[in-house]
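Here you get one chain, nothing else, as C-alpha cells; it is the form predicted on its own.
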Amino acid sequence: MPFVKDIENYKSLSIVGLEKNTGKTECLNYVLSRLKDSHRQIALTSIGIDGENRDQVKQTHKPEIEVYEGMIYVTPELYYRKRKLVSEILDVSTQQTCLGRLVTARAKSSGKAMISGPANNKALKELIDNLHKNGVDTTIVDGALSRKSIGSPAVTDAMILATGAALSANIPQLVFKTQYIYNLINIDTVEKTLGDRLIDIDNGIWAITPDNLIVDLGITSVLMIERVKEKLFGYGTRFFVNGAVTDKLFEFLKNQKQIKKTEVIVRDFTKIFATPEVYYSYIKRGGKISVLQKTKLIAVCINPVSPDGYNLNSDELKQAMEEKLQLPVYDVKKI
C-alpha cells in the first residue's frame, strides 16, 4: 500500500490534477480503497464539483467517486439527493452554496456520489478543523489548480499530484511541466509573524517596509503595475499580492534595477499563473518569491493514457519523473 501510511500522518490531504483527464479521480478512488481498511475515520469533500460520470468538456467517460461504508462525506443538498448509496445525515450547515446547504453524512453502504464542498479557503479550513474535532482522523479534499477555483489545495496539510498524458504527449515536456508545479509547491513560506498579519488581507497589492509595516499601495490589480511604477517602490522592495500573479508582474519586476532585493509574497502556489520561462527568468535575475501557506507533496500519480487516444510508456514516464522530482511516482492502475 504505497504512500497510504504517509497519509495517516496528516489531518488533511488534497488530491490535485494538473489537467483534466490526468487521472485525479482514479488516484482518489485508489487512496480511498486503501484507507477503507486502515481503521481511521476518513472524511471526503471537494474544491469545486467532482464525481460526474462524464467530462463536460470532452464528453468522455469519467470514473465516479466511490464512497465506502463508514466514511463521512460533505456535499451540497442537491448532490446529496442524487447519491447512489445509503447514508445517515450528521449535520446540515447554515452555509449556503449555489447547490444548497452543505450536508455532512456517514455512508451506511458503499456506493457512488457527486462531491462539492465549501465556497472558499476559510470555510474549507473551518470544515476540516470541525471534522477533526468530531473524530475525523484525515479529511481528503478533491482539489483544483484552476484560476476559476475559489478554494486552494494548499489549505490542506499534504497533497498528492496527478499528472499524465493529457498534459503533454511528450515525456520530457510532461516531466518539465510537472517539475515546474513541483517547484512552485516547494516555495518557502514567509516568516510566520509577517504571514499571520497578511493572511486576512483579501485585496490588492501591499508593500512591506524594512520595518515590517504593511502599507496599502492602492493598486487593485497587477494590470496597473506599469502605470504606478514610482508608487510601487515607494515603501521598499517586498510586496504581498493578493490574487493571481501572471507573466506581466514578473516581466515588469525582473527588468527593474531593484530586482535582486525584490520579493513577491503570494497566498499560496496556486496563485502563480506565470509560464515557467518567465517565472524562472525572474528567479534567475535575483527576484525572490514566498508564500503564506504551503502544503507537503507526498506523492505523484501518473496517467499515461490521453483522452485523445495516445499512450505513453508507463515505466519510462515513472522513471523519468522520479529522477527529476526525487519523489515517489505511481501508476495506480499498475500497483
Given for the second form:
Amino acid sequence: MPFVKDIENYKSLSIVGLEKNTGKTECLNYVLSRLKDSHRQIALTSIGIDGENRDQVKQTHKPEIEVYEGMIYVTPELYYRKRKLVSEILDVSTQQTCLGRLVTARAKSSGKAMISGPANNKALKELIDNLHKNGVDTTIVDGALSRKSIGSPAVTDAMILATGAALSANIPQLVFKTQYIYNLINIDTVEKTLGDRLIDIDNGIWAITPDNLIVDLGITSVLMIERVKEKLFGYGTRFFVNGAVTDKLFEFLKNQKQIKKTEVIVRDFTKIFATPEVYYSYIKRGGKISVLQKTKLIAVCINPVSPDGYNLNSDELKQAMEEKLQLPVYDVKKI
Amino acid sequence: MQLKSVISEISGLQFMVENLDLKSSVGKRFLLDTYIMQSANQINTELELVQKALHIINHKENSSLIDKLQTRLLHIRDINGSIRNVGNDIILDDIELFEIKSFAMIVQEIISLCYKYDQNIIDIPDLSGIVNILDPDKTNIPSFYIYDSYSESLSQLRRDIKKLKSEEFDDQEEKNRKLDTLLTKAEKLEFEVRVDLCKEIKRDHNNLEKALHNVAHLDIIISKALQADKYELCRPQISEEVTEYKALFNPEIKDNLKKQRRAYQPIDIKLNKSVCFITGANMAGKTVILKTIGLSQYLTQFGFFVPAKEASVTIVDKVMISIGDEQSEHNGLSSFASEMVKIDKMVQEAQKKSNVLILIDELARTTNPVEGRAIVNAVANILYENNIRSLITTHYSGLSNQCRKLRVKGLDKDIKAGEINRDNINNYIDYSLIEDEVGVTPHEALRIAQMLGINEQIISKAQQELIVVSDKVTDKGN
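Counterpart to the form predicted on its own, namely the form predicted together with its partner chain:
Up next: the whole complex, starting with the chain shown before.
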C-alpha cells in the first residue's frame, strides 16, 4: 500500500468512514501497523462526541485500536484507565471532555486502547498543533462524518476515506455515493483573505457584499430560509452559512433568478448534508459553492463485505471506483 | 468572612481581584477562600511578603525571577484531590501519580530558581523525596508510568507479553486467552507497585499539602505585588485610632479615565472613630469616595496594597455598606424598605458598640425630605453616641450639629455660560474635600442639570418654583 509513505509528509491525517462498518477501523489499524516501524513520531487521536449525548458516553462499543510501541496517543481519562498496554503519561489536559480530561501518553509496549479526543474543531486543531510543537510529525485522527460531532475531520491536512458495501450493496450506487463525497471534499476554498475573516464566526447566515463587507443577515438557521426570502438578497449573492447546509437551501437558491451569481460558502465539506441529486442540480443551474477549510484526499479504502453478509466483488468494485475517482483504492480485507 | 462572599459587595473589589495576574487555578481558589484578617500581625506579615515581591520586581537584576516563577506557576495544577487521596490511603492511579510527579518537579524548579537568585519570598517544602520516588530512572522528565525498574517480576512479565504477542499461533483464541492471563497478572503487579509508591508518598503527605498551599500563596503574593506596581498602590500602615488616606483614588475609575485620556483627581480624607457626613453637589463623586474607602478597607484586611499615596488603616471586624444603586426588587421590598432593613442591621451593630466601619450612600433619599432628614439625623446620632466609624453621604441640609461634615468643593470656579457640557463637566469639578462648619448643602442641582443639557422647560419651571417657595419663606419671616 504505497500511500503509507505519503502519510508521513502530512502533519495530520484523518481516516473517515462513510458509514458504520465500512472498514474504517480495519483501515486505521492497517495504517498504524504500517507506520509502526516509521522513524517519524506518530500520534493518534480521535474526534470526540458531543457531551450532550448521554447514550454515547455510556456505550462503550467503541472499537479498540492497536497502538504500537513508541507511538503517542491522546484519549480521555475514562478510556485511558481501560488501556491494555503499558504507556507513559506525558501530559494531562486542563480542559474537560465528557469522558474526562485528555491524557497524552507514549506507548511503552504495543497493545489495544480505546481512543477518543477533543469534540470540536478548535480544540482538535490546537491539539494537533501542540503535538506538532512537541515533536510529533504526523497526527492520525480517527474521524467521523456525523452531525453528532461538532468536530470535523476537515481540519486535518490529509484524509483517507473508508467506504464499502455497508453504504450500498450495489456497485454503481456505491461508486456514485462515494464520488459525491469525493466531489464535496474537492470543493475549492474561498479566497484566503475572506476565509480568514469568516473562520471565527460561529453562528448564523452572513452575506458578503460586492465590497467584501460581511453582514449578519439575522437568520439563525437555513431551515427558516423561506420565511425570510426578501432579506436574503439584500446584500448581494454570496453567503456564508455557518452550520449545516441541507437540500432546503439549495432547492430554494436554485429556483431564484440570481442563481448564476449565487455562491454558498460553508466551513468545510462535512457541513453539506444535501442529497447528491439536489446538490448536483444546484451546481448545474450555475450555483457556486466553496469552503473555508479543505483537506486532501489521498486514498480510498473499500470494504466489500456488508454487515448483513452481502459480499461485493472486490476487484470489480476497486476498478469501478478507481476509474471514477482517479485515486488509489484499496480493499481493507486484502491489505 | 471569605473573600468570595464579600467580593460582590463593592464593584471595585471585583475589579481588583479580576485584575490580579494569577497564573494557577489553585492560586485563584486559595485567594477566594481567604478569610478577612483581623489582627495587625497577620495583615503585616502578608503585606511584608507583598513588599518583598515588589522589591524584587523593582530590582533590575532580579526582576526576571518574577517572570520565571510565573512561567512555572502557570503549569501548577490544582492537585488537591490527589493529595487528599494520598492522605486517605486511597491507591492512586497513573494519572494521579503523574500529576503529583509533575507538581513536585515544578516545585523543585521554583525552589532552585529562588536559590539561584538568592531571593526567598515564601518557604516551600522540599519535595525532592517525591521526585526521587516517581522518577526512578532519573530521567528528569515530568512523564510517568509504572516503570520496569520498580519491580523485576513486572519487568519480566512485560517481556513475556511482548514475546507472546510476536509469536504466531494457529489458534488465535488460545493466544488471546494466554495474553489475557498475562495482562491480568501484570495489572496485579502494577497495583502492588502502586500500593508501595503510595505508602512512600504518604510519608511526605504534609509537605505535599504545604507545598500546594505555599505555591498558591506565592502566586497570590506575586500577583498582588505586580498589581501594586501597575496601579501605583501603597502599603497601608495599620493604625490604632485614625484611618487616613493621602491621595486616595479609585483604581477602576482611574483606569477607565485613563483609557479616555483623562486624569483622576485623588482626594485626602481622614476618618476618626465617629460619624462624618459628606455633602456636595450632584456629580461631585460622593459615592465614589464611599466605595473607595470600603474598597481600601477590604484590600487592607485581605492583605493587598491600597490605592493611595499614603494610608493608615484601622482594623475593623466588619464593613457594612449601603449603596443606593443596588436595587433589590427580588425580595419584594421597595428601595426605601430594603434600605431601612440594611440600616436596621447597621444600627443593631452600632448599639452593640461593635468595631465596624459603616458606609451609607444618600441615606433615606427615596422618601420625602422632611422625614428623610429626620431619619438621617437619627441614624447619625445613634452612630455618634456609640462612637462608630462611619461615613454618610447626603444632599439634605440641617444635619446634626455634633457630627463632622466634609463637603466636596464641586463647581466653585467662575464659569462662562455654555462652557460646560455633558462631556467635559468632570474636568470642571474640584473633587477635593473641605471641612464644612455650616452644614448647608450647595444648591447646584439645577445648574448641573442645565449643563447636562436637560430640557429647558424643566429648568425654568423649577426656577420659578424656587422663587415662589423663597417668597413664601420671606413672607412668613415678615
